[in-house]
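Take a look at this single chain, the form predicted alone, given in structure tokens.
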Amino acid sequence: MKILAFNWKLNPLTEREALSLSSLSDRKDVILFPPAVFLDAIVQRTKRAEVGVQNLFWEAEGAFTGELSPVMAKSLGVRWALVGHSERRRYFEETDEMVNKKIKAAFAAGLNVILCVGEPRSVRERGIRAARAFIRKQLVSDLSGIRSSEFKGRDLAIAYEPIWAISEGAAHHPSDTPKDSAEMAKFIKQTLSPKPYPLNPKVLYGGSVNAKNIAAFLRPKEIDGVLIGGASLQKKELVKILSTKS
């Protein structure tokens, strides 16, 4: 079954908008990543949906002033971690070392791992050996010193992130279609098997989903589901990427 993951990112303002999206997604194979301030009432009201953090510290507890830790997050019933999204990267400066930490904090919890990944338009522009090169090396730096006795009873998916066509779309580059994306999730599932990590993890694309292009990105075998923003929270946008999925 395709997976289709929701981050909603800083949005929406009220719990009674977030239950309202949330009820809509309530469906099997959905994962959704509310604000943290929503995550116990959608947790207590979803029956067939799974609910993620967008976020969480490498640290149980402690002088971490605004963080959130994976051992808190479990405690409310929360089953999956979104980490290394690139805004995250962006934004807040977080590293690769970062991003480990919190992969190995999320494990250690309990949780399963959506990592994030994806090559900026620089990289992009020096062709597809330039962007395979950054990828793996996220990959090798973010799952670093992370062993298979770790994944036991874990999900690990990889989000596709091409950081170059996320809110620019398609028409803005014509390379960012689902046979290239396809090709970049087979790139990534070998990379990550058999060496070194005996893995066999989900890749999702994480470019810019909505209502008009879902079906072609979710099309291709290699692609094992989608990771949408903004048009998750637009109910009608909503409606017709369920629909489609379903």
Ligand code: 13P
Given for the second form:
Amino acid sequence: MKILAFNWKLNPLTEREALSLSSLSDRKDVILFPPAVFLDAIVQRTKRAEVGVQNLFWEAEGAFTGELSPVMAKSLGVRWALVGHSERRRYFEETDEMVNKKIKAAFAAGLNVILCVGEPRSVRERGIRAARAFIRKQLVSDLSGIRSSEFKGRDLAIAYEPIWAISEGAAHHPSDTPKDSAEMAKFIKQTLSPKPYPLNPKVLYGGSVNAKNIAAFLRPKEIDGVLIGGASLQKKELVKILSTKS
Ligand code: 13P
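Structure of the form predicted in complex with the ligand, given the form predicted alone:
The next block holds the full complex; its first chain is the one shown before.
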């Protein structure tokens, strides 16, 4: 079963719209990442889809105004945490060290993790080898000290999201090619296959996936699913995405 993960980012504006999107997407191959204010309502109403937080803090409780606790999220019925999204790294200055602490805290609270990695355009322009070196460095730093034996029973997936392919509202933003992203997915699996890393993480592709190109991204065996932003918020697109055979 390939995974369809939907990252709504800071959308939609109302709980009503959020519930309408979640009821359309309520399938067991779907993981929803709504804004935190809608988590409770969505967890209560979804039967098959799993629900995740788009971000979390590494402490469980205390004097950290405005932060989101992994333990509180877990107690709501949340199953997943998205960690290290490029928008968090860029706009909120999240470092690899912070990402590493967040992954450990999520696992410790009993959450599964989707770790996002991806190279900027300037790196990709230097070629695929430079992009691979960048991704390897991110994986090694972000997963530093994380041993599969310590986190038995938790799932780790990697979302490969080249930053230059993530749409920022542009209607026709270029995605990566399915061939190149499958190659990168294979590289990520090879990088993480030797011990001590968690064995066999699933690898998702993200970056301007939509109803038109989703089938091509789901076809390669190296790609275990997709992480979709903008297109998962448009109902017509969403219905087509959900009707894609993988
Ligand atoms: P888009 O699908 O809007 O390009 O967003 C991708 C993404 O960042 C998902 O996390």
